[in-house]
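The chain that follows stands alone, in the form predicted on its own, written as structure tokens.
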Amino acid sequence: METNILRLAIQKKGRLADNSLELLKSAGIRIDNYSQQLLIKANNFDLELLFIRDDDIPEYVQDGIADIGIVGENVILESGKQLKTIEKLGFGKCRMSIAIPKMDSFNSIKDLVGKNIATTYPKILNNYLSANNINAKVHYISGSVEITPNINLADAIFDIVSTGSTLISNGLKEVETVLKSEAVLISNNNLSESKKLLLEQILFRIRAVNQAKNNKYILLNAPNESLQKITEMLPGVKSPTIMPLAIEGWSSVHTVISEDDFWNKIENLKNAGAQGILVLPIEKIIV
């Protein structure tokens, strides 16, 4: 491999995939064609995307087959390689948890003493348990793992949950939850100083495009005598931008904000006089 490029490895499909794909194309990497090749270059940057298997990540960038990935969080704690995390990513969110036959009771994790719990993901669970001092089997199950207790075949299951919907659709109920997981950039060990350089150019995109999300542009209009105390609630990057307009007495006020921050001030922001709001999307933030 050329030693001045970047090999990156993705999950070849699937969710976790098309957001990678979402995420360089924002950064402006622009990759074509790649839907039956498992090695391309990107049209425009110093980069190379392999496709493998999700669980493959891990062990290739620690051994420098590839030199970053973008992967789970729990696909890293499962594997038990030692990498760098370098970002969370904001995307692939999920949780992982215990769930039990909706007819069970359940007080507290001490309910999982002596039970049988199967699961994917034995590495942490058993961790999980040890932690907690709870003496469990634990069954490593390959497939589909909501329909053990239903074949008699485990008392709980440990698996990742994202809206639920599999689990009651299976007569189960989550009960305990172990870990919060999020797709996250990680990095070999012992990257080259030129690769080094690229990977932080690439964080660089990464991180405006995802500074930019959660964001929004807004301009309002304002009475000057009301401009202190609606300036006093949007801080903006550093402050915001006041301008006059062409109305006496009047400026126009434009500021980022979150967009949770605004849905929770708007209320006060039009009792303070603030008209004429407008909202827009950003597509990249440069702090």
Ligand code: PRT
Contents of the next structure:
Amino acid sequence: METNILRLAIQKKGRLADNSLELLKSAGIRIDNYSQQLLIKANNFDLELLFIRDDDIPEYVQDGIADIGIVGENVILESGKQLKTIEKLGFGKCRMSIAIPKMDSFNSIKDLVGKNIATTYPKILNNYLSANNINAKVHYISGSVEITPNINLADAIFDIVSTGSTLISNGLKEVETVLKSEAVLISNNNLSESKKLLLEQILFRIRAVNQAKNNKYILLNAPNESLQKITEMLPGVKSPTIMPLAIEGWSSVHTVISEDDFWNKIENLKNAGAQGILVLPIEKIIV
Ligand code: PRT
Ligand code: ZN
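Provide the structure of the form predicted together with this ligand, given the form predicted on its own shown above.
Below is the whole assembly, all chains and molecules, this chain first.
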């Protein structure tokens, strides 16, 4: 008989582990007695979590050992598996770049012809090099790729970069960004109808949480004659709510605004006459 529990593979330990659990928690999925077991069932949802190394997640999901997974796009690409990306999750953001010793010159990727490049991601690098007709030697190294130029094991490296401080402290400079990556939700291609339904429910919650994260609730007071100008700047989910203040000639405007948008518009709002601006976090948004 087909079991009606959706199995989600997440990273057991590492950069994505905390954020993955945090996302589930904010989506209202409770996981009690969590103590790094391999497999654990959620308390209030037909979901079980499988904790594994991130490199194993694409294969587990492709083979149906897990139904869905949370993993970095870089890991999926390197695995070469054909998996459905269901949703970008907004954490684990990084880029994959080529770096060389900081004193070496670099004009274009043509300078890599004939060079030795060390990486943990040979498949992505080889694809990139062949797409650009660059003939270079790719060397697989399982860790600490950034030290290889210093010990003359390689002329260049291809690795994950986020702040760039690892490159700098190893005397390297980033010369070419090959791709950008973040954590994504992936799914097996042959989910049963009942599992698809569970996935839809989880996805609905994840979207509500992630939408809310990027948005703020904004309240402000404005003289009635500025209302039109101000509401044009604040489209909101549908349109702003406008309520009269106890003082004649003034209104309170409530709406939702993206965090970035807020910083771009704040000056214009003030110039248009907005006062007493409050910005509050939102827990969930269902549009
Ligand atoms: O044990 P397991 O195999 O599960 O974990 P792992 O060691 O393979 O992966 P982990 O936990 O290090 O990273 C998991 C995922 O996080 C990666 O696959 C990426 O998708 C994402 N990610 C985001 C990163 C980084 N940022 C990152 N900065 N992965 C690795 N790094 C490394 C980078 O290679 C560099 O050496 O962190 C170092 C510091 O980076 P800077 O540029 O901030 O100095
Ligand atoms: Zn890994």
